[in-house]
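Only one chain comes next, encoded as structure tokens, the form predicted on its own.
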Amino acid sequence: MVESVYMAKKRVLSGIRATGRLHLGNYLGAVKGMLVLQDNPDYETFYMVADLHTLTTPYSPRELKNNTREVVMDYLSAGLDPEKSTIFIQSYVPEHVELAYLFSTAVSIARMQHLPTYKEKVKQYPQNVNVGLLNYPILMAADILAYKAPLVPTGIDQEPHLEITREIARKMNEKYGLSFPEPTRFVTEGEYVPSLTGEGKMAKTVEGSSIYLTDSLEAIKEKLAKTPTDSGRGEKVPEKGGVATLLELVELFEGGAEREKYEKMYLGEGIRYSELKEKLAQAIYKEIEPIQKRRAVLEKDPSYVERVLEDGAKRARAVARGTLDEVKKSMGLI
């Protein structure tokens, strides 16, 4: 039964770590892609909140449950529909963890240690280098392959982890005669949203970096006001820094033609950043205001969210269990 559903529709799996409310980078880099695939009848979509992945870096146990619910609320507010998508919390589906252990026997420690994402986290959290962090991509592979998902809506920073998933799929297929797909990334328009600080991408861990889906118009204006700029004129349009960030956001929320207009102004009469930031704030708020209105409705009925998660876990487990049993049988365990 599981296999027949898989053959009828292509599966999609995506997830966001349970670190609290979503920002524009999460929305444009992942959620908008989720929405596109959810509304495509050719796909069966599974969207989770990755609370187990959150445990690999320093976190507050007291805040984890609340942060997990915040992501779910943002998912639903942004338009993920439990009638169309299976929405669940990662830890509610223990088959992921068991599958990850089985997959860990197919990949070497050296391969995991050489991942650039692992090295970055080691530098970022030198006092918290744990085995879970090393095995993060293996659990991610289990997340994806539990549903035999050939597509993953995620940012470009996750590409090294997807490569591990493809390697594990190949090894399991070759060694045990399985039929896992080798998943690819579903690219969205805003797969890389720069930080308001002008350095790197939007991140919850960097103060003043992000605009959240729950931010008011005034909050957005205040944050954009702090984005560093220059005189507004020059011989070359900046390719990095605060000005580059503003131009990228203009393109994402107001269109390429508007960005071109500002670039010509930069090379000519000059940009008045106060006007650019005011228009940009209005455009961003116009995009997220409907999300905030839907969230206000959801907050009045918390039991609805719990029902969505219970149903989602049940549906996800049914699929993941079928995959796990198939793997265990092929490996001689049952």
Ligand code: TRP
Given for the second form:
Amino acid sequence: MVESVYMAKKRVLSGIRATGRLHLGNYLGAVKGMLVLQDNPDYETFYMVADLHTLTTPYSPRELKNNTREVVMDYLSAGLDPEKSTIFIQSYVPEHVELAYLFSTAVSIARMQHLPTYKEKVKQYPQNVNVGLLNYPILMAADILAYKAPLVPTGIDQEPHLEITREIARKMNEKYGLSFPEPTRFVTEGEYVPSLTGEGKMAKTVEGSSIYLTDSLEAIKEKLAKTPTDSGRGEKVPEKGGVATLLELVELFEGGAEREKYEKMYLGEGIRYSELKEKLAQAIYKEIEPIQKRRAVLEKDPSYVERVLEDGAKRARAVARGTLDEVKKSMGLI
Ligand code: TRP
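Hand over the structure of the form predicted in complex with the named molecule; the form predicted on its own is what we had up.
And the full complex, kicking off with our chain again.
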């Protein structure tokens, strides 16, 4: 074929749930990867806000629309560019849901119930174990496979869902003669950003855990001030807790050499945390300040954001529609 002279662009799909403004964990773990792939001309990138996934855990219907817009604003201010990427909202592309239903017939209930991510949610919200939660990874597989995307820039916590996506792709290919890729995760340097509380990863749902892209320098300082520390010296550099969190953030925002310097101090004369925290706050703010400046400009023109989303949904639907038709044909529906 003539087209084969030109290498077809590889597609990329990613999304973040619509739970409000983004924090450093979202930024380093997902958005930075999205930016790298957006700026690589070998890729065609689709980035969405997963508002439908948000419905599976307790949320406020009154706030959802605004929270979805907040993520879009963070995307755009972090540098996602509608000239280069298709930026859209999941629920504006109903083909995802239709595809998810078709995929749901290709996986067993037992397989879904055994997923660690599902079990965690059941533990976290025992009063809210709904079928949407069980279907969560199937909808995510539909998000990705609607674009036949082989590459997904997302956090390490999404790995079990990508495994399900690969299983669904294989099954659909075997059973119906389709040719879905088996998607892999695009890994970024800051794929695991620890919580300021010193326990687990940075998470919106945990009080005092996160620094948001919209936080002022003052707010960052106040938050870091609350991260628990110790006397600043000892025989072994802590691998867990607040001190480990601080050192990890130092590495992510000030570099590995700076972290090593602090580690030596810990084993020697001791770290002065007030100084460490001051420098760290400055370094974090330096990285997010340009994002805040772009956000301020965007906030002046809400209609621009709506135009981006309308255009994004149109472009996304054209691709998703094609995949859906193909799947429906192969399954004997049309
Ligand atoms: N489950 C992802 C998260 O919680 C969000 C998501 C939904 C997603 N659909 C996706 C990520 C498709 C990557 C690809 O972060």
